[in-house]
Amino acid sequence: MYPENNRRIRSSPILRNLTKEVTLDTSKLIQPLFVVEGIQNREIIPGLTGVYRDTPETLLKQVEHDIEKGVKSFLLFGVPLAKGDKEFDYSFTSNQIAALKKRFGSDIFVAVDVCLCSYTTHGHCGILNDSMDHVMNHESVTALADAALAYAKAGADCVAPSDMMDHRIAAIREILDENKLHQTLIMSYSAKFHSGFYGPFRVAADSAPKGEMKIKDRGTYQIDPANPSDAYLSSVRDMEEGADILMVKPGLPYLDVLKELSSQIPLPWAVYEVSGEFAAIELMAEKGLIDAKRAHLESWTAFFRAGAKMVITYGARSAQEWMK
């Protein structure tokens, strides 16, 4: 006879507990939040239980609720009305950076998605050249910086460029310390994939690629989910241009890279549980085939497990209840 030696440590809910690997805490959650200029109401997000397209006015109650749940990390995606294709105009989004931090202080910490994909009329992530073929890396690094620089004078505690443009740490790190902005972090979105999970984002930050152009999708700037080894050059040289903290996004379908990663560069980690990972657990719910809070539990415990410091999630301000 073999001992039950595994058996007997799973033999009761305390037990479980006290050997537990992995504890969750909502300390380690961000909440994304979506601001949207010119909408007379917030919007529901399909396939996003809980999350929505906010007012400036709705943005500040929904933050303050969120603080009563026991969130104080948030990821801000803001959402102008006028798009452009060269020259843009970030006072939207951050006036609304200055209005919760004037409001909340240093209770929460804000950190600002910074792309250009809510703001160009065509939804990539960059500027394109004259005949809209590609996206140039000079060009869009420049806009970046400059968004990144007019974020944090708007009190963002935190800036985390998305875009996946070549050098733009470099460009953002140093506008930030010509201004003395010395104490605002870069969250590199370091090995953001090109992939199929997104589909929700792209409905709530008005950013899914349009119009007439040949460059259709993203897969000449976000990593090919084949290639792990980009990731890893990519998050290599973010750590050396001046990232605080890099990122592996999606989440689940990526859980090798994260693991891979955060054990070899010593930097934290966040991880992005992106909106279709999200979604597709809430339309399973919808049709009574999974229990949603378990899902999302064990999909937070797996990101952990894998190495991320901190998860960005759409259920952060559920996250209370669900771990009661």
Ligand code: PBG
The other form holds:
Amino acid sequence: MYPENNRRIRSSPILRNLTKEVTLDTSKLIQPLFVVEGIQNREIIPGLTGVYRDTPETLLKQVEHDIEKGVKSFLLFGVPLAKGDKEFDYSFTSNQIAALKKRFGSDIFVAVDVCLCSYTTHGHCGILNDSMDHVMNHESVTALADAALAYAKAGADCVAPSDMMDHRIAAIREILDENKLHQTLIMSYSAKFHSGFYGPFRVAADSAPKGEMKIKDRGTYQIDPANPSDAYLSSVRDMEEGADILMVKPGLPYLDVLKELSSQIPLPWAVYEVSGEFAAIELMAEKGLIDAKRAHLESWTAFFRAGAKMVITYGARSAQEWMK
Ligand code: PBG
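In place of the form predicted alone, output the structure of the form predicted together with this ligand.
First the chain shown before, then all remaining chains and molecules of the complex.
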């Protein structure tokens, strides 16, 4: 019953292409962008080769360049200069969204990360109580919904809450509907784990928890790596609350979760190849231990094999070159 000769099917590149079950395609990749207030020149991000903390000016040039490289989809992170505790000003990020949409219109799809970690003095993803030992859910969700509304009004095609508070999807859908923003998508980071792989990002987004607090990490709101059932329950809830796209994050360490959830919950699934995963490949390649291009393509293939419909990756803008 088994073919007695499995190598026959592997014997030439033409045959291997004919029999491929997964084909990589740049139109399935989403490029993250960081835009930072108050810097004069754009800055490199350690570990994330080819990715920058852009100024508003360099952001537009970068996106123009990315479009030439076949990238059409972006995930924007705005990093404002002023940090707060309870009140936040979303205008810097909103202005960058408006500038992108004014310049590029419907040539690009702009998703915007919705979180407070780049806005708070302490770096947590929500608002702390006075004794600074708890992230308050209701107050945080109210602020997140305001942020999402500001971004949607500025022209974001999609808002992507990454904070992991309870019921933020319902609150965001409600405020968008009240404001007749019925076409704005919500991509929920529904299965976002409390991961050690976010290191390079926290430099990029200026968002590591810092200062004198009793809660030093994000364990009280992000999902425990050992609890895939929590990821399932959070994702079902976010679907019921009105999310259009769900997400698993990080990628490679959670392929089992991606495979399981994407087969059980019939919404389009994104996966986020996070900063630490991407940087691991780049740093190994720098040491001459692996071929970066090959390892990146292999990782993306694994995501699509496991059921992803789209991949958020720092390498989207290099994909065309790597796939040649
Ligand atoms: C903000 C946020 C994080 C990432 C995306 N949105 C960091 C975190 O939760 O600490 C991580 C992205 C990456 O590592 O590439 N909440």
